[in-house]
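Quick heads-up: it's one chain on its own, the form predicted on its own, in structure tokens.
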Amino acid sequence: MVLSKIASQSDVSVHSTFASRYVRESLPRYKMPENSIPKEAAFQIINDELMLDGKPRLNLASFVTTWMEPECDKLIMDSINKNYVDMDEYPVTTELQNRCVNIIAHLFNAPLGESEAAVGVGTVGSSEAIMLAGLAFKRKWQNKRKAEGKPHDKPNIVTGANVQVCWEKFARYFEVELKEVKLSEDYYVMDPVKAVEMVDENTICVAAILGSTLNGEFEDVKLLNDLLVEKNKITGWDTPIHVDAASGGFIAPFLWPELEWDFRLPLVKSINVSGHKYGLVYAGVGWVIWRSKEDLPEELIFHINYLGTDQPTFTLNFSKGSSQIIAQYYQLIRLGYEGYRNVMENCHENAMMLKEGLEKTGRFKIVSKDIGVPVVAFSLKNKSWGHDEFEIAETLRRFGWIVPAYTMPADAKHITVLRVVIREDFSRTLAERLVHDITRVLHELDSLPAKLSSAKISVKQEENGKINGTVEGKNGTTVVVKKTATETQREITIYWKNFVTAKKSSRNKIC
């Protein structure tokens, strides 16, 4: 007599996930399904879709950390269920945040006494940090204007046109005029002289960028400070400086400690930095540090006690995870000054190697700087080649690389750039491989006819009766107005950018 039991066909526990009905049918995408499904099937379905994402470590567009040590990964998972805002429930986590604030403040040379605590807070990222710093500047300026009996309804901030979009968000959300210093060809950061000229009595601060998103370049905060000190003396104003060190704040102190950009400059009142960039922590954590208590208006700080004890809070978010705060403290004590310096030196050396490899092709002009964030930004030398940076970026995706191509802001929109961000996990071997693959792409494009954009522009001009810039003159005659090489390249670049954007949009449409 056989005692074993034959499983029924309905016993899902013995079925292969890929043989079950859950992978044979399309699941609801935008409405909750009526019935539950097994956890194995739910995991497999989601995991399979995620395979179509790009590989984070080959995403050279992002400044955000994509690798941490397994020990830190474990700390993160062990604290994934802790809500940071419950300070009374998790006092050690709160203490770790305070330690991070003080460590970073000392790194930025805050003028603190022997036992004086730094003024700062952990945030979800530099975007929230910038919002908080901007609010502090706005409120302090308004209070001063009210005390003087002057209008306080038209605050402005002076920045370069190269600022990250979070500055535009702050200006729009909190009703502050954003006065941008335009860029120019071969000068892709804010000009301190022009910035100070734009400062008026309504300027709540000048925002300097330590590590431009466009090409990694550091702006000259020292010169900005000196020029602003002189203007403040003449006008009687006290216009301060905020340094957006989202990318460069964890780089400059280790590679160029003598560079003056931080609280050593008297007008620098607050600094933000992204822990999830070169702070070497997964997204998202940021930090904002103030020079002193006087630079953070007390009325912006809320005090709550319904979580157990009196808790001061100055954030735009309330509930948030504790994992990234703990991970930041891990990195600070695990690596120390020596470890961070070694990581940043390695990133810088790999950036220089990549730069040299690109220069050897003879095809590119490097637009990034040696002193700055380890970013290599480059553009094509030959603008009449028939292919452009957008096409190189698209072709590189076939090899797994995500290398962004973009146009510069006003007044340098005709310049197109490719950018590679060198992070901790980008090795020398990967840098060499990238140069090899870029070279292969160039050779491949050399064998192809010029892309369609030039032809389409010509056809469009012909249809409009404006071939090569021809216009109708007097008595029906045709006058030829030849376009410059820059004008032609600008038209080609704009067309191709729109073409690629439309192609991406159609590929990402919800269906």
Contents of the next structure:
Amino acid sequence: MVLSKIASQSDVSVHSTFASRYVRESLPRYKMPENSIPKEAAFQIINDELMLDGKPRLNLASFVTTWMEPECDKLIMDSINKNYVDMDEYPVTTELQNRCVNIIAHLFNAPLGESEAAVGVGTVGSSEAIMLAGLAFKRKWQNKRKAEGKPHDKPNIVTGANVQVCWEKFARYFEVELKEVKLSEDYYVMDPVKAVEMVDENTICVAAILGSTLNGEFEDVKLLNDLLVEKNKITGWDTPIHVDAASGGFIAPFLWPELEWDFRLPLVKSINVSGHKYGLVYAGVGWVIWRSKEDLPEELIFHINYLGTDQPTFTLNFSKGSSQIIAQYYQLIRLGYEGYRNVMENCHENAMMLKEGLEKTGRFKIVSKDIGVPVVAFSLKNKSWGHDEFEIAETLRRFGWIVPAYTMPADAKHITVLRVVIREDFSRTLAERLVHDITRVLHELDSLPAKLSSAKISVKQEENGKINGTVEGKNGTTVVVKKTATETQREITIYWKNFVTAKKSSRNKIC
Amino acid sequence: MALSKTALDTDVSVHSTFASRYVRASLPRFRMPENSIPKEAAYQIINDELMLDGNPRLNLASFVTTWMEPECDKLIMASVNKNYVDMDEYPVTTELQNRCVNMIAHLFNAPLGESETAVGVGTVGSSEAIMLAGLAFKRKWQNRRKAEGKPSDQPNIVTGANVQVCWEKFARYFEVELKEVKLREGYYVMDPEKAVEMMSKLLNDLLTEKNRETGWDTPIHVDAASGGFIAPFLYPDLEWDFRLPLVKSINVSGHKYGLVYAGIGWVIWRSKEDLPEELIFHINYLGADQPTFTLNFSKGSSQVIAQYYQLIRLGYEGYKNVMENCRDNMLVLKEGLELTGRFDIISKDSGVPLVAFSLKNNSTHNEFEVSDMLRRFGWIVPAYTMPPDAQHITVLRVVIREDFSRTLAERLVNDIQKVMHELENLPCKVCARILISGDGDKEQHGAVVVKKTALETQREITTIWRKFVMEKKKMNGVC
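Now show the form predicted in complex with the partner chain, given that the preceding structure was the form predicted on its own.
Below: every chain and molecule of the assembly, starting with the one above.
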């Protein structure tokens, strides 16, 4: 006899995710929960929280690729469980990396014979690539000094003050002194003349940037090379050059192939490029190429017995995913010269279009150059408008755009710029929409009073309950205002009331 | 009037991929091709070449995770275009990383107050984690020595000889001397991964004594790359983590028993004091201040999100279940191998779930041959010799990961038996090998050195292979 069962509590798997108890509970944030939860609940909870992140494709702050073709996404997902370092288990993936290294080396005109293999490696990004290149220079220099019987405990590296933070990291972590050539107003890259002046016997290399982060400009590597050749002739120090082509390495060869910046210049011994910038791959891949075997000291290369076979390795990271390497190879063969050139030309066109749109508003001064990485860096013409670039950036966020504002490094710290990076997936339509939204933002800010908060206010509480505030006006004048707590509160309330009223009147009546 | 058009050449997009010319042309391997090719062709070409890679899930050599739930795959794909370092743009992702750091810190019993945040960071793997931890120690030690007015130019680090290569890398790249404690036969632990947690308490006690005498205050770092996500669940009473006062930092691989795909590690410091402030960069990145202490900068966000998924999806209960399953399957495999009567099991039952075994009798065939033949079945089981001081031992090693089910364990035993059977029918390959190596005075396992001419050697090899093929043909009737 079959007894029918009546379930007194419905099976939890019957409930849809949002009907289950899992979305009612607060997940522990700092300790692991005791129990497991269903995978659907875990997925939903995380997915929903992540909705509040910015949208990668509207993140105009970053050079890093945010879109790839679905076919490539498929390859990425298929190889997500391949540990790249298992070279013996995944020989094809390893070979794809080698092909990429060779392709990029040839792109940079490395002086290789017909069947000579290039010297280079795939990394997680330009940070790792730069550290490896720097390590190679440091070790070579130390060996040379030891052979000469000279002190080798104070290596230094000469760069511009516009370098990306990873050079400072390299300097600090690997105990190399960083000698920075200061910028000046309207000259936002490293001056080759000043750089060569700073070179001394302890300099392990001079680092030039092809595609400055701040305004996309290319540094004059050829001039640097020529000046340094002269100096080397006099001093006999043999100081080499490294080119940080993180952004520019995948642009210059396609848009300006006659520009000499790479291995065509004899003093350039290594170059790094980010695959995940204009290499058009998602975040997580960079490349460093050395001119020849002599430029990479053998003692830095590890030969390990990994899982049974000998494997030479020179990277900081070990285990990592294979997806980005495969994606880079996909892009190189899918696009070819023709494709990369088309993409870069499109980016350049759209950058020009954005630049013109901004110039037409009449409010902005364009700080970026036409030749370089496709970015548009701009700052306000009228400094006493009452609002600054940071406010524009904040207000643009409401529309969904992420456009960063930042101050230049020393010695141009008083300059603030907004910067828009034109990536592959920033179409003309989006560029037009951005100009439109920026115009709207300008109008909105026009109707607002000059904010107290944009000037510098410091508030101190005195013992008798009075609050002293100092307001620094736009022209550096300082007014000390003594107020009570209540007065300050009242002032803030009035300010906000005005703000809200202004907003309501400029928008539609429906709330 | 509409004119109809006759296409003289069929539009290339009409052709299916394998009908198009793209699969006929040889792709340049060392130079970029001049022209673009259609995306379907690019996909197909690469996909097809990659078929010749090993199957990740049958790669029994590696600890690194090779399977995750489809829901997690979905989260991974959705965040593949998020650059993790854009903390200002992706605040939720940044917060997920912080939550992971705190959860793992608590898992390791970091002495944190109720609302105190943990000190730690997500990295690309244990290599980066170890370098960061090592850097922190080096800088702290240098600062102390400078304050004492003593020389600070010859730092060293003491480890076992069986450490993973990233310690050697750290030593070489950051100019720290590596002082390795050699292994001793009979005392060595077969696998570096296993040793760590067992050793910690003993080490802590001994070092406390020495510190008392010398006043040097030498700290301990625990490389818990594999064990960090096992010990808390299988051996919660084992004291190896921050419960020991001298342990100042711990690294663990999220992509091993943290159960996430390759590309994520974690390093946790005991407290703020153990991470010198001068190593932390405060950068004006895209407009906001961000403290950062990593070697890598831009990288994908997917693995961090996947790690958080696993931590909340599984919880203590889930991780414990997975580790217990791994341990049980390890025992199944171990017993299966013992039952064949051919193998000595070298690994211990406790610790990281793996089985290391060697042939009882390796005079006629050795472990490398077993490994090679297993590849034919699709299995990747590595054979390797032990590090210095125990170099005459060769082992085969199988790592039991989450996705190595009992069914697979039974099938593996079965295939190993087939391999042993096949090898038995083959003549001794060792003799042929001695001659080929040309090293006249080598004596292996009592075999007699016989000098042969090249022709004789060739003939012998051909005979072996013919026999081999005949054996195979006998097995199935159809060729």
